[in-house]
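The data below hold one chain only, encoded as structure tokens and taken in the form predicted alone.
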Amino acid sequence: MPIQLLQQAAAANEWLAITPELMLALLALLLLVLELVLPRQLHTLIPATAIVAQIVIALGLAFNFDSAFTGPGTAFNGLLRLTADGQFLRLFFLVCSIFVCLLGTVCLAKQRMPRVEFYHLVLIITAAMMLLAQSNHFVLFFVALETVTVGFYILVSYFRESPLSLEAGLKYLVMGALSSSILLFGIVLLYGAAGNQALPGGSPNSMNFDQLRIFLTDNPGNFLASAGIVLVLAGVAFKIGAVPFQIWIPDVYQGAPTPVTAFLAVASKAAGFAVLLILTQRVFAPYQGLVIPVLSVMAAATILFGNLAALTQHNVKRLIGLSGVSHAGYLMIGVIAAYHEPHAIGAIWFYLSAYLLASFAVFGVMAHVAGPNDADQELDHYADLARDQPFLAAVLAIGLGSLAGIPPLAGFMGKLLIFVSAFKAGLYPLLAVAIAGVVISIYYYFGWIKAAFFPAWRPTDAGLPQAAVPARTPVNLGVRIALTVLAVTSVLLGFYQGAFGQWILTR
């Protein structure tokens, strides 16, 4: 009988469901194989040859959007849920793999570093994200999460021979594991409360999300699965660093290399925002009247943070890492708009876009400004940036624009979609803490451009010895091409979104 069940369960395997996953991670071990194999003088190509497969990947994924799902359906046994929002976080999370895997290749030739690792590891990472954001099962969603999460402690603390990476690596370890546990002891009480069969709808299988959902609408009001509840919101809420939870980002993003900060401020941001979703609008759903509330106060305290913190910022890694802290709140936002206005969930996912061009355009350029010492980057390195390099001078002003949502940049059609749709929702006084959070973004991002463009007060006008500034990178011809694409999409996206545009309005 054991055997049967173990056949029976093998058979409901859909391998063929899991192919892009099971293809970066053939590509991680393949870079692993050429490093081996390859003679050292050719060991630039295992770059390229990550960057090219994920691009074929990703095309791949592409053209085959509505037929490489069977869904909405499950596989594996319940554990994983294949629908177009999978597909399209698929598609993001590749995107965001390509570009990091890119601004390595800018970052790592300033140090003396192993490469082939760093980029084994983004791919494993990758299709952990991808797997997380389809999961339909604790077990996987738990697994996935770690497999992320500790992918990630050793990138923040990469550049080993940096103090400041180091010490990120191990707050990000800390507060990691912090967040995991509180994480784990919310799903152990709601597998507690929902397993107890003596209770309607309870059920031995209760990991499952539409079990669980189940019990939850049986049993409304249950105290154990409340503080479940509760405190698996807290665990996803460190991963997207919302209030009270983020105190871990100003120093992990100065400390980890560039791209990782990226992938972090991006991608990471990014999955949690996808579990979030499948928490709040399919699984905790029936408990909307304790989630609301929560992520309501979440959401205001993490624009204002956010922003007011960011003002007092010259070390530009911080500023991102706390600017991206308000752009959790605006994403929260539209979490709760999404309970009373169904298109709430497509203006996510068109923000999440806009960010990710936006994010790594200003990346991109803070990649070539940084010098060996990469987590000292301060606004000060970027005086005569225009005049020098007006190309990164021009891509960092659209990044920084995006993001601050100014028309007619994609940004500021991201924003517009979250703000309508809260409007609609009728959260009015989130949608004034969140105007206010705007405004007051305004200013540390034209501080940055200000910067890059306008000449300022040198110290050694008063005779006062001025500070070094690292010599910039110049721009090869890849990366300048993927810089032109970021930009010039954001630009274009904001006027016009096509084909996307109507497929987020049917989301």
Contents of the next structure:
Amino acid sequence: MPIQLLQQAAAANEWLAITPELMLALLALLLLVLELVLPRQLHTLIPATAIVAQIVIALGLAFNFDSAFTGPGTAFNGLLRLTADGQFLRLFFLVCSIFVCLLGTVCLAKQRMPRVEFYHLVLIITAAMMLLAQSNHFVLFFVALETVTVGFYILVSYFRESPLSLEAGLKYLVMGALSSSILLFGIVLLYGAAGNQALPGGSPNSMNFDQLRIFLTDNPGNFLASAGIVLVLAGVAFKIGAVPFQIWIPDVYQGAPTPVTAFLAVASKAAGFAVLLILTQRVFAPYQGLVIPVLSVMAAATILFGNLAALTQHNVKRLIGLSGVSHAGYLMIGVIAAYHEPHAIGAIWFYLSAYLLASFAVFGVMAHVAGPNDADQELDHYADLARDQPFLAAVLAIGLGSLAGIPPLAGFMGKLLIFVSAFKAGLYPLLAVAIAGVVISIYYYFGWIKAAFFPAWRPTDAGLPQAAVPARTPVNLGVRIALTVLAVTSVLLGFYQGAFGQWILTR
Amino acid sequence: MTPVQQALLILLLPLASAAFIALFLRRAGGLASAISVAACAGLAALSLALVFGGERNFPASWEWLRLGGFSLSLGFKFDDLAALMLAIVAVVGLCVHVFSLGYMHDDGAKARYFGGLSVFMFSMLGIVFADNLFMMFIFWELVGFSSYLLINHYCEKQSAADAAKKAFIVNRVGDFGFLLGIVMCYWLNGTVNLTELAAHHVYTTWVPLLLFCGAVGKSAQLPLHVWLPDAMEGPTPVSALIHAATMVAAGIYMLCRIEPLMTPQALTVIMWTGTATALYAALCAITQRDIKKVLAYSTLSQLGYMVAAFGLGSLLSEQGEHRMLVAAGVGAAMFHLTTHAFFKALMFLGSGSVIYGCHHEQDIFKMGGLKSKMPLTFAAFTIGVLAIIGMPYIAAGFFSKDAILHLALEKNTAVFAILAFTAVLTSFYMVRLWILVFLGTPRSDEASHAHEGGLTMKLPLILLAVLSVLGGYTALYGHTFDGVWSLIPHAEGATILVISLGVMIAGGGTALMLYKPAGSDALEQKAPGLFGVLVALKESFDAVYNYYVAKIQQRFAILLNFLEQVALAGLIIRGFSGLVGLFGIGARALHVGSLHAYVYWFLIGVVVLWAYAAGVF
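After the form predicted alone, can we look at the form predicted together with its partner chain?
Once more the chain from above appears, this time first in line as the rest of the complex follows.
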């Protein structure tokens, strides 16, 4: 290690550029220390510490949104590029993490499990996602991605007494390893192709996104590069759950603990899209002719498959997983539209934000309706929810309505922005598919609402055994406030986008 | 307060009252009635101040909706015509509100009733103020809705529910034509603003005729008159306000508003429609036993008079391209509308007083002898009768009816003959009613225990009786309504006076001779054939409509329902849903849960993508 390099780094003090990530990592360590130091009866303070500290970090990040480090330049020798989009995603992941921790307090209380490691892992994953969204180099990209994935291997199988959770963990491990290897193989092909200095634009530093882009611009139609790009896209498609790499989703979502499912559904998917946007819009932009058809076919297949498969599900975790697949399809339309219509990127961020609000509202309700067996969450369990817990039912209705894209909720605005971008970009066939998908999705979202609001017919014959419904958890004040905020914001954001909408447009 | 604010306040006061009652006072009938009456008194005071303040044609218009080049606005057009209508609506509305305090005192659903009255006042004032046809249509529908609400007040009675439904549906038929007319008017002229239309419009007969359809429905002209007699199922004050004085007259008012659009052909159609209605309704009125039904048919007949007057008078002559518009018809129609509003409201409230006094007995053959039991009601009702039969110089109806007959005599002898004959019939059935109700001795327990209502029921009667006497002297209004009054045609010489005296005496005298205060219908006994024809005449329209609905429309509906069930719901909707469901089951079946299968799935996906990158396809 050349000593000058360290001295340079110290002089520039680029560590400040990743303050939020560092603070999250330190917080994660602090949680472990607290578990050792605090007496057992005070351990309930640890999740509270995690949540409050994250809120503080989020506020600090929000106040320093226009950081001095954002701009065209890179940090750490081109490993990182801090952009406004990156700042937005940092905040996005932090908010996700806060809600996941909050859901964790609800769900873990029903289990006999070590609790603190859960929050520790969530924080580490969040920090890694933040880095991933700002990566400018395949090394950082892969390391951050693997940190996220490895963290999820543990989190998915966190309820280790539940066979389904373990099975999900194993499936996620195998599929994740497979996709990582495909991704890595793609990176190697790109590195090899771009590292060939006999070709124009070839450079020894070809893992760097900027160098890679120069090479791709100079060498259109390079077969090795094309294969590498396709394989990298396949690896990313695993993250976002695009057809044909969506097959793991229902099993893993069902087995994973509810907060982890939420984390996978929202944050992991958003990270996948952050990466997809960086790669397709910046790095692989010269290979549009290859990328756009691949993404278009994937998007159409994803929308149709997700919605059709969700149609017949009875387990709500599988249902929301497959419906999440279709949301990935809509977002991919936004990614394709972004080639012609710069507003599409803003539309994707808005869509993701609306998706975050609605998803956590729904997952929040799921966490309260679920019993001790977290994998067993059927639609039937929602019977009479509106009568017994009207608050949860109302939050559920708003969340599902927003996911379905019913005006005037935020989800509708998100879909509208994406579809308008796609329309401006001239993607008419994809739009038709997307609209057909939305129509199908309304069926199962409203089926869920119906299950919660309208009393189902039950046989009056006393001889038949009644289906056992797990006891519902009462809603405590903190969660109640959080769910109210989610629901109210989902409604408000549909009516008035304010400064956020302004930022989306002028980003 | 500027006139615009004042007009806005007039319009919004009853709306506020209705909203407040609907939101907070559904169970508090006493408070609701107080608020509704207070709102009506307030709007009446403001209206009269506005009307007699002399401010006219102040600009007031707000854009409401803009879709590309198409825009709709809401605004006020306040000329002498609107001022006159506003004064009528405000005064009669106030009388009816106050009268309702007594009449509906023991009603269980008082809050709903008074809320409905407030909704009605709001809607009616909207029609009066409207400066364009579109806005008029909005409020046109709103009065239809409030009329539905109030006819249906005794909703536990099947007949009331049916009558409300009938009124609503029949009005819908007319309103469809009205809407078509508005659309066509916009299409041809690019505007529906009344002032702009008056200045410039495309000359066509279709637009006024289509718009006239709305008046046919709302003012219950042939052949859409069938709802008005049934609408008498509503409370009597409602009949006085909506189904005699104001809402049914809205059709006439609307015609006067669109008078510049008229063409000779359209006016001829309008004239004959009105004439036919006047005659037909007068014939029907003769056989009625229900005091309110007699008045209802008489209202129909008088509305026919107004429509005929409008059709008669508006176009003086057409010489080649040069048309001379002389709005004498507007003057005559509005004049008769004014006097009719006063004396018909008076008679309806009088009949309300009688019904109230006789404990909700409405059959005139079971009344009698009320002259001594209810002297004030008797006096008021007598003034009403004198007004409608046109007693010269004593009551208001004489002047307005003379104006119409004079117009008819000048324009069309056939119409004149029919209208004169109608006047004979009017005197006949009115005197018949008057004899049977008030003279002789009580013919039932209810009538023998009849009594006057309280002060709230007497005051409106007195006020309306005064107006029924004085309302015909246009000089008394000062110059307030000169824009309308100056259009009234005046008869020279004594011809018209003699004729109208003659028809009055002929009709009234026959009735005096024929009818005695007795428990059975003298006409039915002495001329059963004629009586049977008249009854059949009345039934004929309902029979035709019932046949149409039951035999034609219902069968068509059954056919459509069958198609909907089989083709639409069965094949298309179920078919699509089944198809999508099949795909769903297929997609679900792919998730077998086996890790091996998932890995192969992944690898196949990679191979396909690789093949694409390699250019295989």
